[in-house]
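This document starts with one chain, in the form predicted alone, laid out as structure tokens.
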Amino acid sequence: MVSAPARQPRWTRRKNVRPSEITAAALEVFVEKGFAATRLEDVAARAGVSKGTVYLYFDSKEELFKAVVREGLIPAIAEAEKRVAGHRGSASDLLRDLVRGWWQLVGSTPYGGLPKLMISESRNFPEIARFYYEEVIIRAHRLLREALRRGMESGEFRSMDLNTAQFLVFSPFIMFLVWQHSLACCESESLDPGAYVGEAIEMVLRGLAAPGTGPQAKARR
């Protein structure tokens, strides 16, 4: 009598794993469950490794979260800084480039779930809030202020308070991500992300335009 073959496990833990595989799994779990509810056991299971393997690379959940941010968001900001430094066109085109680049590298990827996580949990986790603010928010605001400053100096944009404007300019895009990772599950007809981002940046630019400039002014000439 031939014995039945032994059942194979659905998956097996892997001994050889790169830190980037763990951070990729962590990103998925953080976005799905939030920071508070995420356990290192969950991340280990998603990555197919033991909890001890996670600890070989990361001392704590906080350090793992910081690694996720540094791996995905910091390179995107560095890329945006290069774009600003090398841009020689109009301030409007620079803002379009920044927003579209951000959407391509962050908003349309799993990293787009991190703003909602930070908004909902920063008060309870001041250490990661401070880290995110210093590593991500400050640098992103600096880029926005630079684009707005160039537009004001060239006469393309109206005079404005840069510290206030930097929040107003990017809020529609952050709120879109919050919507996508929360109430969008209740939508009967989903918003098209590309259409939303394109329309939002044009509306922002119309609000920034100095008197006598912009598409409407050109149409009257």
The other form holds:
Number of protein chains: 2
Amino acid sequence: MVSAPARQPRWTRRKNVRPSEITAAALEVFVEKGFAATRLEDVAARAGVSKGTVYLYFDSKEELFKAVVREGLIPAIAEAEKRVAGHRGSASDLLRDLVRGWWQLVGSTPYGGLPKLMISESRNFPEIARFYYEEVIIRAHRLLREALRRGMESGEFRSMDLNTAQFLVFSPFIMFLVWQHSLACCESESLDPGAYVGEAIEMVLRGLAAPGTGPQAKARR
Amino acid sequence: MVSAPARQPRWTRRKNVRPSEITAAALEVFVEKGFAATRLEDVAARAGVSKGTVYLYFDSKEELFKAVVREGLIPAIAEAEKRVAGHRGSASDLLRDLVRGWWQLVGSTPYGGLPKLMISESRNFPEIARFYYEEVIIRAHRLLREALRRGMESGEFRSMDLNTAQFLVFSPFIMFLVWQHSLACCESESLDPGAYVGEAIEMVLRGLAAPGTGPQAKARR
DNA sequence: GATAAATAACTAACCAGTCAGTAATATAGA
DNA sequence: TCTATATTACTGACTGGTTAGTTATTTATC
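Right, and the form predicted together with another copy of the chain of this protein, after the form predicted alone?
Now the full complex is given, and it begins with the chain already shown.
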């Protein structure tokens, strides 16, 4: 009689690591395919579990998505809030700091795919849109407006409508991410991300600068 | 005996107007729901026909979408190309002209929903993405780069990488459209489109201006 | 052996695209 | 001008494939 081969178990119990493995897999598939087109079976396969297991840890596709956002974006926002609260120095430096931090923690990571995803799916999944808006966007925009307010108050930036300025500041950065995760694949040559982000922040600061105080003025002195 | 009631026919033959009625309905539904989530039955209902009729005039959902783009966006691009070819004057004025024309023909019309749609669906529908990229985006970007090139050559704009500058120029405008067609619905107060577009173009021109030639310099003189 | 963790087969609902049939219109013959 | 016949625009039921979420069952671990 042949001795029993040392069989691997077909699966093992790993209750405490499953959720993060599943959210990591979910982030990848969500970013690749969008929310609606993501098959939970694919997420499960990429996490090395079966579809049923996903439902053991998350009530629904929507809850799974919220978990991804909570894990990746909320901490980054909290971090940025600390930066703003603790910042002493020029408003330009604060803006540079915020953009660089955002690029490091979000833009250049797999979480950088989420803005495009939210833009794409908000109309069809209003509950998710609401969640994302309340938990992420409102807070991010508040930070930008605070930095802009300080700069205008100190005379560093020319004074203009805060909401308009805030929109103009985040546009080139979010648009870049959105582009990278959508139509960039059709391009033959694409921009270098690091260089672009650097150029963009300087361009924005030129646009904001009060007459006689911007980078131009410095160069002229 | 009651005289025969003047019965309306259940439908009438209207071969020549069907296609444009169907594309008009399709544009509405595509913009509301996106490409994937659009049900051809809904498009048909909105156009006042049955689903079978849509397939009499268009081979597939994809072809229907392409027809919408051909009808609305390609003529606007052609118009812009004429403007650039015929323009005599400063590069700033050319850019203002292009943005205003785009806003009038696309941004402020139902076609303004298409950029967000393409961004959303390009990953999952590469053939449509390719079509849109070749027929619309390449041509639009070429126009912007041409205007920027002229401005840099004449010394009106500071000289910088053309592709970077081009991306920075279109970002605030496309981002605005994208926002209006996605997460703007979560906002309590939203920007006035006309005012925003005006502010944005001036901000962009400040960012581009060569030292001593921008709106700031004029104000200082 | 008890039970928590994981699987896999299943259900119910959805929709692009097809096609057999129907009803509106055109036209030929009286 | 009336009617019979031919044409074709249009309809709507149906098919085949897909997937979120459920449940019955199996397997690992204590």
